[in-house]
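The chain below stands alone, shown as structure tokens; this is the form predicted alone.
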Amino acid sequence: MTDLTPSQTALIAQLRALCGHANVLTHADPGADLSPWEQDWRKRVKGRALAVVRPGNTQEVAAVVKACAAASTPIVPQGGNTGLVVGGVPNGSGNQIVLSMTRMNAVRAIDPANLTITVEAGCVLQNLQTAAGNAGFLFPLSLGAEGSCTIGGNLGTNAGGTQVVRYGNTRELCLGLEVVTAQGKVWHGLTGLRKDNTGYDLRNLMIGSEGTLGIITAATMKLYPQPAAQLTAWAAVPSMEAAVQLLGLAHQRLGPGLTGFEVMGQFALSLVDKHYPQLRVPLWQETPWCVLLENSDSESESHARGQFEALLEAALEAGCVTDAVVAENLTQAKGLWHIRESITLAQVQEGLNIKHDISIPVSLIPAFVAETDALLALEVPGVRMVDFGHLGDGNLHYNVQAPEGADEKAFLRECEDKINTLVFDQVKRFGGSISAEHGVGEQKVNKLPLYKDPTALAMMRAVKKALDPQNLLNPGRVLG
């Protein structure tokens, strides 16, 4: 360990004594490659870690935090490293510990009567879904990265996904947490209680804090009965206004059965058709927008199909839908959802881009999109808009692709800041948020003071200082 100070060398030796030599990785190890932990998912940033530590249980996490606190060494908690705002990788100093939670992946308990499941923070979301399904229940959080993201990361960013319209963000699905504090103490809060008014809501304080206030090691999450039927429809709509009108009809006709409502722009779908032609994107060439709807019914498939058909008939009569298809079976439904989930990957295939994860009151989204699209076209002629997202809860992934044939790196270098400023100014004007479900991370930390209420920021800084006075937990993220 030639480039380390004596105190860093001593800390790594201590961490190896705590977690085992094989679970503390450094650049000095023979054949070491730490890039999977140091490179963000979008490959926009690569840091350098002092070490990657992989604890196996909560006691090891607490001991690691105590050791790092004594050595004044910052810690970057990391789950599946699927984040999109550079919130879970180290900076370039070489002085930060990456605390990878992936070894802590157990399902600890399922309580059928209480409708809860308790899992460790490193449990992959898809494995949680499977465990719930095998027990006869539904865990409804669903997003494109579910095969690799972890529940700890989902909680840390308060992830959303495709079923927020019915079940809410990850915050609404959590009943209890186990957390290691910045001082290395363990908060045992894995209650499955739905009512507990004994003081401040520490659980909700930790959720969405991106590992800056404490390290989530386990969580108790809500379960739901499996629906009797789940049907999916794909509809062509003539405008964003029509999509909002269809959403209103879907709420009226389906009620709580409406579990998904996704909107996708024509260019976004054209990228899927271009890069994944085997997916056979329906209707996209005939309409500026498509909507993907999901109806989860507690009665029967025939009841669900009848509801869906009545909804689509009413929408066709109202003119807010021009054509539609209803999946005939589960395979077709999965195929339609796979198209939606492939937009992000298709955009990667197309090249470098600027991502925005924003929320706007649903009623104002058509005006926001029309105005902001026009402003961006004036600011950067030829810019291509990859608009898609969770219209049911007002969350758009309002992404900007470089003009066709442009130098992508030059586009990012010259245009990213002014595009972000333009979009965020518009979001503020329309009463929205610059981060709906991805978090703030490092990417938006300098923008937050411009768009967050100053009193709220002062309160957030006071909380951070009280809980992490040494500023050791994920420093430089959320609050800078």
Second form
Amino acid sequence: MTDLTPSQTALIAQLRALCGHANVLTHADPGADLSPWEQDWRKRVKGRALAVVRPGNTQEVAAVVKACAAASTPIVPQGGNTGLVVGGVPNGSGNQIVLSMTRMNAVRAIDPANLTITVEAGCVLQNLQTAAGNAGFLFPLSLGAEGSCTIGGNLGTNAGGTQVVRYGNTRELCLGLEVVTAQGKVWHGLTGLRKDNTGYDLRNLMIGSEGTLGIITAATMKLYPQPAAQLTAWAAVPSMEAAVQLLGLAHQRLGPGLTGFEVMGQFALSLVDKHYPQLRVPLWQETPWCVLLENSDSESESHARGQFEALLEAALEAGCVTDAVVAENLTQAKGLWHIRESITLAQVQEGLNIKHDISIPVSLIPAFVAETDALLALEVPGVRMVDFGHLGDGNLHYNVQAPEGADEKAFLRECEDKINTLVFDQVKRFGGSISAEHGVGEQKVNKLPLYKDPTALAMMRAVKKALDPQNLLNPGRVLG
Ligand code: FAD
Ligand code: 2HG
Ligand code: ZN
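Please give the other form, namely the form predicted together with flavin-adenine dinucleotide (FAD), since only the form predicted alone has been shown so far.
In what comes next, the whole complex appears, and the chain from above leads the way.
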């Protein structure tokens, strides 16, 4: 630890006394490799941590925060480190600790009558889904990173995923939180109440705050009955207008049974076909867009199938679908969802790219895409658009891949800011948001003041100052 100051050395000794020697990792440890905690998922940024601290319970989290506050040492909360906006890794200063929540992964309680499950923040989303399933319930949050992201990270980012059209974002799925404040106090808010009007909504303030206002240590989440049947269809649609028309029909015909509505552009699917040919992407060559629909039915499989077939017939007749396949069984349905979830990884295989997680009123998405595609093609000839996402929520991943054969690093250096500005200006013009899902993190920190209502921004700064006056929690993220 030769390069540490005496106070940093003392802090590390204190943290080791609090959490156990093995649960505080530093670069000075023999054979230390902290890169899993220091490198972001997209490999855009590699920070350097003073230490990685892995508390085992809420009291330890509170004690760690108090010790860090006394030493003026910033804390970066981290769950599964699958975030896409550089929000959960330390900066390059070597002065920040990473507070890794993954040891706190217990399911604390299931209350079947209240339809709730209480879990610790480091519980991996898939394990939460399984615990709910084993108890005969559904926990509907679902996203491609569910095998490694944690519920704490999902709450920190207010993650969306593929079931939002029916169940809402993570915020809508949460009934209570346990939080360690920037002063190291514990807020015991795991009520499980569905109604509570006793003042400001601190729970919803914490959710989506990306680790800048408090550390979530546990949460009480909503459970739902498991559907009697779940059917998945894959439809070829001739245009984005047709996809929006199909969405309207699906709402009309399926009502609350519509639990997923994802759109995927031809180039996005061509990347899956290119990098994962074994996945056998259906219909993509014959159509500019495909849509993945899910129908969850509380009656029976035959009822669901009847409804679904009637919907697709009506859509074929209206011309908003040109061809479709309905999965015959769960394995086929999983295969179709796997194709959808593989777009992100196929983009990684293809090379460096620029991501957007924008939202626009659904009705305006066709005009937004047509106009913005044309503007981008003029500004950066040859860019390849990887468009896909949660059309049912008006949320598009309007991603941009470098032109074929381009020097990717040079492309990012020269074009990323220009492309972001063009896309975000368009988003503003269409009344949308520059982040519907992944958050601000470090990546959009300079853009937020340009696109967020100035009064809203001032209120956000006031909240941050009130709750974290020392600016210890994830500094430089969200508000910069
Ligand atoms: P991390 O990456 O560790 O952290 C994310 C943020 O939350 C950071 O700011 C961190 O400081 C903060 N944080 C973490 N834990 C806590 C805590 N306990 N208390 C307070 N703050 C905390 N996102 C979507 O919204 N929808 C998707 O469909 C989606 N699909 C994805 C698919 C893939 C393949 C990948 C790689 C990512 C995807 N994401 C998606 C992004 C990411 O998975 C989510 O943002 C997820 O919620 C992050 O969880 P995590 O545990 O990995 O958090
Ligand atoms: C998804 O919807 C995620 O799959 C990731 O939000 C989006 O890779 C992306 O851009
Ligand atoms: Zn998404």
